[in-house]
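Presented as structure tokens, the chain that follows is alone, the form predicted on its own.
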Amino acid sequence: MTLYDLTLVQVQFGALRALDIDRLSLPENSACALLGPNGSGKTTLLHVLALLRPPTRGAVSFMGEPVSWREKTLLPLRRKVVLVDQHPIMFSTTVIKNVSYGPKMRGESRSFQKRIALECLDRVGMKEYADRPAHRLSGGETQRVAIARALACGPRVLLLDEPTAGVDIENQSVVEKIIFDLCSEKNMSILFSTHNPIQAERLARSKIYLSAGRLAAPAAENRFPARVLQQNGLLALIDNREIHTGPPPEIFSTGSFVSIDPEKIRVYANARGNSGPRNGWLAAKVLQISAETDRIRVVLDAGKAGGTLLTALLKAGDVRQNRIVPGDSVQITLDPDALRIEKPPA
């Protein structure tokens, strides 16, 4: 069964069109990652899927039935979907009372509330925190309790908005393990938003890419705010790393974006361990290598301080010839037609 069907869905905030999706279908019992830059519409889409925000225009079907955006008809549907916000808020009471809140509101017995709350806390590794004040937890602990609180409602669909954003490294790995385990559930569908393509690759079976509120091709992984420079035809990425691209077609001020075709990125091993960029090249570090249908996907960190992630799709022979492995320092160059430059809005 199809879990969601969205047709000609738009969400408008005044003059801003935050979401504009012609058609999107999500299968039941799936694990899907939602990727895109800030402002691409990820949170807005999650709110529509959580049945919390009606679209300005368009139709949404949930589990084969058209959604009528009236409170009376929404209530039974919302009991099947739970959204965990990026910054969840805890009630000023104990952890276990936070987690048992959903079953309590549904009229479950006290014994059931306690049993299901402890089971869900145990599942996220927070059972020993049951009697602690929830509002005094760390960010990572709060995220884990919020997931337990969502699971206590017995949802068919779990939506997570940037579940590891602002979470310390130790809790990030724990939250990822929780998501990974949940993705194997046969009676639950999971959709989580993330900026991290490596995390998406690791946890999700499928991916959705958003750009400016619209569905985008996978190349949207390599989409950056940028400015085009006249001098030497250089393109400055988000952290001012420069790639030689040849003369730009036009000169734009701030507000531009550049997309880099992952199949037109060339990756070479460093000669004699020299990690500094040569003229027209960019130094990077290999973070992950995985096999696609007919290509090898290589995720690269091309940022000075980390965080500028590029995805390259390479031929297997090129990877073997250059002996590229995770952890390597490498050099990147681009084909002349690798870039697509988007003008800022008029």
Second form
Amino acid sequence: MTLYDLTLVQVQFGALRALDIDRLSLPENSACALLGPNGSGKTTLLHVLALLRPPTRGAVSFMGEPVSWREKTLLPLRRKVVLVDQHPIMFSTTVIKNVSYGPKMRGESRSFQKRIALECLDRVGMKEYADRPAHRLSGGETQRVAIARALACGPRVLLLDEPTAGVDIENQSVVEKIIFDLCSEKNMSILFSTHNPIQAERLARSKIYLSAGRLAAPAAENRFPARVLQQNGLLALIDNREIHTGPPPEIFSTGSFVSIDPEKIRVYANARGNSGPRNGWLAAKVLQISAETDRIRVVLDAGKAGGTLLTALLKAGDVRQNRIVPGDSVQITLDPDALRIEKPPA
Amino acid sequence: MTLYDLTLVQVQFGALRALDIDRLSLPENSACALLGPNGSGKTTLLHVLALLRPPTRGAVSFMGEPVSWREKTLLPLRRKVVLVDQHPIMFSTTVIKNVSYGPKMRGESRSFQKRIALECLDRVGMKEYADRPAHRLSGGETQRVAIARALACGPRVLLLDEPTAGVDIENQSVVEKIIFDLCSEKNMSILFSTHNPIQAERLARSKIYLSAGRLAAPAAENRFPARVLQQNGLLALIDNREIHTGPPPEIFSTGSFVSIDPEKIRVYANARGNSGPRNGWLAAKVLQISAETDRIRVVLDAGKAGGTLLTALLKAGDVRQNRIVPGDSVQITLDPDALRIEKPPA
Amino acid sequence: MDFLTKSLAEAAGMLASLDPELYFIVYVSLKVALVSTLIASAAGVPLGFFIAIRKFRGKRGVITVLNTLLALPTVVIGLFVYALLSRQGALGSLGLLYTPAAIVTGQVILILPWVAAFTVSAVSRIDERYRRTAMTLGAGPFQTAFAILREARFGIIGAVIAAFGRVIAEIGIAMMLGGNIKGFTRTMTTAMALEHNKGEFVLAVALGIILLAVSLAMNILLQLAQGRYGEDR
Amino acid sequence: MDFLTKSLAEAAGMLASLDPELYFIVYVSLKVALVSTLIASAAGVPLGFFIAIRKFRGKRGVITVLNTLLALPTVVIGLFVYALLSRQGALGSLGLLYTPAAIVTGQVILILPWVAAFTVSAVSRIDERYRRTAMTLGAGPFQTAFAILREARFGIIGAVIAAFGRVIAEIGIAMMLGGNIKGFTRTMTTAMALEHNKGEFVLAVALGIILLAVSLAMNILLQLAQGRYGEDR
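Okay, that's the form predicted on its own, but what's the structure of the form predicted in complex with its partner chain?
Zooming out: every chain and molecule, the one shown earlier first.
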């Protein structure tokens, strides 16, 4: 069974379209990371998935049921999913009363509330804080208690909004370890947002990328404000650099964007003695290479002067064979269908 | 001439020692990045360097002169250095009045104020915003105007606190480009803090690492809360994993930290058929490889279960020869003097 | 200064001797102020809470009107209620003029907007995340409202304390609607204002000491409530 | 209700006929309130600004005292100043009792803590980054202080407006120290409170209309200043 099915979901804040998702399915018992830059809509998506914010348009179905967004039918559904905010707040009472809030709302007995709260606090290593005032904890401690408070609700889905942002360095690894353990939990799906690709890679089994409110290719960084010119029938201008592309692009004035599919960038080590840029090739410098689920993620500096960051997704074999090491100068080409040009908003 | 000389500088906030620097020299005309995790003292150091916060203890000298921290002698020195805050605030007036504030304070003529302000706004591409109310700009626009406002002071030193934090994605590359251009400026030193190693690598010519208020080895991540046990005379326990070390460590209870020198970690590709861990070796997985000034930075997952992130600094040749690619399982050893054990605070 | 010192000494003696006239005036003042505050709070706190947590058309306008009503001068309220309660007035037949009930009526009109407006402000200051947190943890609409109310408790207590401090120290309404009738509607403020140059100066000073003590005590309570409140956020 | 409507109609007629007695009372009220506000602001704004931007021992205590003085009841101030200015009082020889100067003295004592406390609060709300930004851009100590003052301007204007609104509507001080002398110290509030059941009801209603208009106007100005202020941050 799928956990969530989103169809043509949009969230509009005044003039800003914060979220614009054509179709998104999340399977049950998944451990999924939600990636994207600041302002890309991660938090808005989490609020929709937590059934806290009805989308402006579109249909959401949760655990096979279409969500009607009427308060009466919503409550039982909402009790199956818990969101932990980016900077969680604590009710101004003790830690244990915070953690037992969920069971209390569900009408559980006092003894059950206490038992489950202590159990969950123990899981995050905060049992000895049970009787402390909750609003005096540090950022990292608050995050851990907030996770315990969410777990005490016994949710089928746990949503975490940037769980390690604003957490001190000592608690960061503790929180990551808790999430790692939760990700292998049976009978609970987990979805967390992060801006840290390494964290996503280590903790999650799958990933979603957001860029400007839309689902994006797994390297949303490759999106540039661009003037696109039809010149020689074949060229696109990005950040004043020429990049080859197959079909002649349409002509737009400023305000348009160019996205480059990271899977369609080829990277070649500089051939010996062949240092000058060849026709149709771009010179670039390798900055970073990291592991992606079944690919290698290569971050390239393709600009003239501190210029344009490009992300390519390559096969491990290609990287090994080419002996590409960060710091290397390389040459890149784009496949004919690598470029996607977005019209400026009307 | 050195720009700054700090000797035994400490900044204390109540019980917290936010900054504790034994010795730091910054050369003139440098372009330097200041790295370190949240709460490591980056902002506090910038405030000291901007001559805005006298250290609790220690001596600062600026452009050859010892700083006395008396308001009278401080003002002429402070007029040579400008700090751009992490989230800069704008005075509630027009953009151009904000930018001409520095020249105005220096008693420049109105026509000069206006000319220099427009010039600086032009440099950051915000000239057409001159007459807008400054406190209604977006985060990225505010950052650009704040840089223009700082430049209008004609400083010898420009300090930027996380200049791309809180900046929308479109403006991020613009701000980076501005910083890149400023870094190649003659007669102006630039120091910026960032938590993005790629940004530091691309924009700066040198780097400073801070960890818990102290200057740190160039990979401060290798610092773990640890129980260190004298066991077999040779072992240290980190995060419940055993790591070899040469000299028998002292015994501390909880609260101590272990740092591992990233230059003293050796990484070996798994020998064929020799997959089990050998004596004195640790198994790890390569997560990320990136370029560091004259080294390659390798991020390793050395934990059992989503465990311990280790950073190693290797030579490019070693990486190439070993054909290490992210995703690989590798084995690592530590040099006998790789571990440094910090006593818990008294 | 000698005169002031002498009056203070005599007033202290009067306070110590448990003068029945003095303490009856204090009793009337406290009773009237307490009843006014209770009525205004019983209506104003739910009203303010409702305005703060509900979204409805014209909400901004309602809050502006509420804030504007804060400026109602006591003498204007007094005059308005007088016109209603006087023999020629619409409610003249009730015979309430120059009774404690008349003072309470005017004072409730005075502080109801205070209690409501400060409740709106206290509840609005509560971070949106409290609502979201309660909801995501499975609270229904009433439980969510209660969680928000609970977080705003110090602000709301502060509103009630401020309202009590305001009515205990006001004079316009008490004078115009109570009429300073000895042993019936004479309050601390009316006695002080009207009797001081009729040979009752020592009584006035003694009442002044008590009124000052009550006012300062309310203010200190208010600062404690706000301080506690501020610390919590 | 008929009575109230009739009174309102007659009062409107009185307002329209530019009745000299009516407008002289309004003139005295506005003059006294304005002078009080100006004196209190001239002292209270710098005092509050100084307390807010300086660090000194006992700052918290000074702010607590200032906040506590907000609760001084008008009748207590009136009684205290009366004791000073009455023939037997320390300043009795000045002959100020029952003059506009006496009212001003009492009102300044009333609102000086208001102006100062609200200035402290307005300046303290100004983000620490404004100070830092001014300093790093090369401003000296006075220029930095001026930059902060400039950012706090709407809050400070709000404090002054609130103070004016408070004195124009207060009655305790005006009555006890002015004595409601016709053509000299009779203010809107004292006239309304003391004359309404002596056949001067229409005058009282006419004054009530003007006082209400002034109070609401002040309050609306205050809301604008605060709104503008809030929007800026």
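These numbers come from a predicted model, not from an experiment. Residue numbers count along the first chain shown, from 1. The term rigid core refers to the maximal set of C-alpha atoms that superpose within 1.5 Å between the two forms.
Q: Superposing on the rigid core, is the CA of residue 317 displaced by 2 Å or more between these two forms?
A: Indeed, residue 317 is displaced by 2 Å or more.
Q: Core-aligned, is the CA shift for residue 12 between these two forms 2 angstroms or more?
A: It does not reach a 2 Å shift.
Q: So that I can tell if residue 265 moves, could you say whether its C-alpha shifts by at least 2 Å between these two forms after the core superposition?
A: It does, since the residue 265 C-alpha is displaced 2 Å or more between these two forms after the core fit.
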